[in-house]
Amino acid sequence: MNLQYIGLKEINGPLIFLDNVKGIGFDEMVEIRLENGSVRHGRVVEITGDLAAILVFEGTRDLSLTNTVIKFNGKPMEIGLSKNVLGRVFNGIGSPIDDLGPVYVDEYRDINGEPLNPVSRLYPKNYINTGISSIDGLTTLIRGQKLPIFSGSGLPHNDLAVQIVKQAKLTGKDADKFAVIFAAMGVTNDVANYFRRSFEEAGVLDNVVMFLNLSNDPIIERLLTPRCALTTAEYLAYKHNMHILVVMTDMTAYCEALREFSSSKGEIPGRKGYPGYLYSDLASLFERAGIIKNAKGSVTQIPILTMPNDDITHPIPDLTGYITEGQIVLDRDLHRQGVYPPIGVLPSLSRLMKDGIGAGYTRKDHQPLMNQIFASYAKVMDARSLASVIGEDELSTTDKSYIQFGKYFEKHFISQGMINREIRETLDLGWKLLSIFPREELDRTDDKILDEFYNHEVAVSQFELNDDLIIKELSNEEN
């Protein structure tokens, strides 16, 4: 039996408060009927004794303290799902906004998901090909992984998100069981239209489910958007055996909404005003990625967040880094140089990639190639730091070669524009760049791999370095 109450105790911003309520639950959905007969919706967000706080989705304007009727539905928020959600566009709470009519519903699911027994989780293996060399080659995205992108204001994370959605795919027998859930939170109308138009023009929208929460939508909708998206992902993965990639942008907007919501409830703030439960709240989202025993599908996450003032120690990226398995960091200096995507190689990592690459997945030389590129690029940074002190002309021939390698690596490997590269193209390009060096400089790779993939002559001709003094000197030293 549904409970109904007439009258409110208090109205405070987007919250309404009722006292003397019995038999209700946290997160329970509520219908709010105004004096004029219109109906709004809310959600129980706090229960203290017999006092309940309800967050109103559509705002509290025109509500009456005496004549408002509150009806408790007796269940949390649910979203109607079927396989027909593919190709559709929804708002932040799962209502269609693409003018294609309602979705035929097979079942309703609680947007908070179902608790997973950690013992039932399987270790993520195999990879998702994004077509972006600096991700596929160096920070490989593994199925079932949660791999965030740390960006900053003004950096092209929206373009990168679009490129990943357009290019991401699986290889082998599961290629036709792949789909993308895209959730945008707190975006402006022009950005939302950019996402939608880009997917339509690329012809991938039929394999994408979009959830769009606009900046002028209620903050409660922003808090529900990722939960609706992840519930949809779990349904398609575990009910229809699909491999789902969930791209969520921007988690900073989500956290800002959570801070505003926490403040309106009068909760004691934590670091930089964010609630003390920010970590557990983010974990409740990110931990919904993974692979489960006896399930043929998987859920993989790429949450995107913008670091305020490019501060990676800010609570949002800091806590995200504790929960997730690595990060992809966008570099502002590379962006200023016109490099796209401006992915910073050294601060980026994928902690699960070692078990999802190599023979049987990508190629046997992937791991040694990655190790050598990281080692060589680290020496590039050291050489550049030294050059800033003593000048590039005073560097040794070896240091000059690393600076030269850094230029070509950033120009040809990291910067690729909107080109879609297969994993083999990425690996072959990496070896061509490493082959600029004399063989003895490649000390992170064994001789068997070098015998098969190292070719100095091809590298010199490939990058038109025949007239370069440094390469000439190195070639002479080799001879």
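Rigid core here is just the name for the largest C-alpha set that superposes within 1.5 Å across the two forms. Computed from a predicted structure; not experimentally measured. Residue numbers count along the first chain shown, from 1. Compared with the form predicted in complex with its partner chain:
Taking the rigid core as fixed, one finds a CA shift for residue 283 smaller than 2 Å between these two forms. Once you line up the core between these two forms, the Cα of residue 103 ends up 2 Å or more from where it was. Relative to the superposed core, residue 411 undergoes a C-alpha shift smaller than 2 Å between these two forms.
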Contents of the next structure:
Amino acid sequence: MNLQYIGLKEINGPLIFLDNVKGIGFDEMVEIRLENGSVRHGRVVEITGDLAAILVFEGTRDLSLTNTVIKFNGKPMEIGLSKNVLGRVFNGIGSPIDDLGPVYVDEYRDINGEPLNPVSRLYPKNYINTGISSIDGLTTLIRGQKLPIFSGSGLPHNDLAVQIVKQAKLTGKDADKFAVIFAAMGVTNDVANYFRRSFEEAGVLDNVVMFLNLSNDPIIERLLTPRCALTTAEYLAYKHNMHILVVMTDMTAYCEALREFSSSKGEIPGRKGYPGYLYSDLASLFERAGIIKNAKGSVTQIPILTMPNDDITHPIPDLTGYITEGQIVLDRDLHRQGVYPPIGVLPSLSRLMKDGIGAGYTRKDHQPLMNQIFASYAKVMDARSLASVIGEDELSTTDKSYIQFGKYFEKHFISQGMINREIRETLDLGWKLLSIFPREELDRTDDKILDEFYNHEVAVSQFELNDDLIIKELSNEEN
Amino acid sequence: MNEVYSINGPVIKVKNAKNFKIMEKVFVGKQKLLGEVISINDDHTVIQVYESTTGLMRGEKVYNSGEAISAVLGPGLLGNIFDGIQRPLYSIFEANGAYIKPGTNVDCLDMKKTWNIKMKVKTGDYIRFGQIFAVVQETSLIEHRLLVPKNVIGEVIMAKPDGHYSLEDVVVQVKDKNDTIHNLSLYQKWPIKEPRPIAKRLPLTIPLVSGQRVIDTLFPIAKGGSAAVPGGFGTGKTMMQHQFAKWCDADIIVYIGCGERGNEMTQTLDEFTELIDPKSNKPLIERTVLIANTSNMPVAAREASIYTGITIAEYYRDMGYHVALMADSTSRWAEALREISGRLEEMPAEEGFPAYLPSRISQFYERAGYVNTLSDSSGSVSIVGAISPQGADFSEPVTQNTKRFVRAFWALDKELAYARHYAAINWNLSYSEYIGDLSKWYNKNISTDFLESRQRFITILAEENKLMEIVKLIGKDVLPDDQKLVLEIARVIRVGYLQQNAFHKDDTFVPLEKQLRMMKLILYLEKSASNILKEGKAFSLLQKSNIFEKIIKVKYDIPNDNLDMFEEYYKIIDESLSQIR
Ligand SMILES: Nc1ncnc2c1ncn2[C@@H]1O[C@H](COP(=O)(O)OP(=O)(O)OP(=O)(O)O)[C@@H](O)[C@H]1O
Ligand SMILES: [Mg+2]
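I've shown you the form predicted on its own. Could you give me the structure of the form predicted in complex with its partner chain?
And the full complex, kicking off with our chain again.
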């Protein structure tokens, strides 16, 4: 049923309106052919009687009421897929842009996907070793999880994403079953190239699919980019049993495109002008992460977003956090102090880790270590704010020990550069740092665990605390 | 014939239709998508569609059903998982595989399965709406009591013998005073937006015990009461609801995942199937009904999920059970209202929410209660609703309006969650208005010490709060020793009592008896320590004795089944303090 219409009734922002149309479906894809032969794509977003509103992804520039031919495709937007997409580069709506010609198509899939039935999901439990202490130790990434990076402009979220991809390569028999899908929305060419180069260096380029909607590409097209990427991910994961890591950046640009679409449609805006359905819309992307029964693959998502003004309560990070299974929050202060990766561990969280760590997965002391680090590091913050009022010298010995711990924790644990750490190293390091404290301060931890892992002497020698006045005071008091 | 005129997401309009009823169930288009009539005027009828409208065309037919959107009530609800419009997800899985496709038509309950029923009425009996006419063991845990449906009152003219029947079999016939014959089968339908009638509301005097210390001790909820759990993302709303669903002393749990994560529902399903209820030794799933309308499922069905859930809850209440309903999250439900309202171009009130938001919220919470049922027994529905305030800001409309209609408010706190103090319930912002009504119960069933100790705890925490203002300015060291002790005891209360580890085998659920003993032990420590200070000994000596840490760890070190061990701890306190003397 390929219906064609000539001419438009109205053009408004990214929307065009067509009158006297019959037999078209809601959400259907259309092709818009201009006089000069170029083709744009659109989607039916509202039908009122004979009037259809169509969203044009590439924008309405150069369109007039008379110079277009509209063809209705009779179905929602689809993308052609096969294993040959691996190693290829596409634009934001899934057309190849790497001069390697069209992709062989094994099957077409609707990019909107369908909601996964909760009873067909498998609860994710296998952890992915990223080699980064603050992630593996404190916000463990699980295969099939959606774990975003909340960043700010100028923070090294791209480096972190690349480091995760490089270091998270599966080893052993699953290694060739690993692929990365990279979806860029509104990022610069430099950023896209940086990712490309890094994948190349990591030797994974043949197992990468890139979907690029760069900052100078049509804005509304961004609404399709993550959907193309996730459809590809699902295809590879569930049809070819691959483990797919989807990196999507920058979700803020995606949300802005959605806002633009919504306002041009005249919808009642919600907070900060974003449409009321931003939550549902983001959920329709993020919920596509997971593992399903009867398939061996998995889809893990690392969406990256830049928080406007570093404000975590802004609707974009806020709604994202309500959907994703935790978040990794980058901290500008740590970044200023030269800490890399500057992960603010307190607001960061991985909700799926509890079932993927501990004996049999990582190590039995993982959970208690993590609880204690969070509790102790939270007190570091209290001690610091007190110090900022009364001065560090006036602090009690205990508070001083927290200041001390905070310093060493950030310097040795959080800050690790591009080094790849084994989980065992991360956990041991954590205990060494906690052992800076007198044992009584570790009030979250079982005695049994402390007997095995607490060792003040090692901490003293490792961090050369002997010369340190504070610790001397402390150990004197202990005797 | 009625035809689709306009389509805007889940909202469609039909022009010039006269024969629709408001709230009527309709089927839309070739795929027979499920929808509900939400407004009618002389020009057009507005329908919200519970499934994806992708591909729907103008001119497709809209079919009446003549009835309101209803829940199907009968045996087979327990242990099952449904979407927001009560379609069983297992059946959808069998029909469509991994994904949920629009237009999937499956029975809400298994119509083929037979149930072994025992009749409670015989020919010649006079029966009426709400009475029990037969019973069936629905799961090994729960006896399902079949209730006479609405508008039926009269004489039993036929009653089948005990035996195996399927849901649609007519097992009783009733003749009313107009000689109309009513057929009673094993199921009935009930419009989800209409509260089920009761005989009488009763005062709320019994707590819904959850085994969560901060709730049971500080901010309890009554059976038949309602509570709200607001909190930013990751503060522990879902965990709190799971803990309640697992451990609270209700007979039946209705758990609604409303616009939340798919994985969480999978986890609930897995866990509840595995977890054995300590009281009955049966898997928890046998007393649980799950409703999962996750965030990526159609938004109109999300709106319905809350009503489907509460209707099922009321149905079991009417059998004489205590039902606890968890709704995670009511904010997603409110947002569904907002989204539909926006598509209808209604005039928005606060933050884009429709003006009728407060009345919808109140209607929902009004359906909680402790009642005398129409079958002369008593039962209750308690509601625990999670709220996901935007930006974790409690001044937003959903939190504010919910606060007006619930009497327990458990405010989750980002700072506590960041420090991994769970349950992250902020004791300064939270409250329970039930405590007065429940005091008699605590005094009689636990001990008069319970509420006294509770009061002392609250006083200490309030004192700590005041002292912290000073400490924030000048540090702890300058405080006099007795105030240092207050801070230390407050820490013991916070870390050793209020904080509770949901992943620890003993700490995950703590009986009231142990809660009382823990409180008394902590207060004994307070008293003994303060005596030491009065004797002129320095606070630093107390601290060095390590006794505070020992008491903090009592929650882990004394197993729930060996409460006698508390006696040892009194000795430990005495001993370690005597060494200071
Ligand atoms: N009682 C608890 N014991 C231990 N850990 C907890 C507890 N409560 C919460 N947590 C931790 O906090 C995490 C987040 O909790 P939860 O998923 O309940 O948050 P939420 O408030 O429902 O968030 P959202 O609004 O995003 O759904 C959990 O994954 C768990 O790690
Ligand atoms: Mg939650």
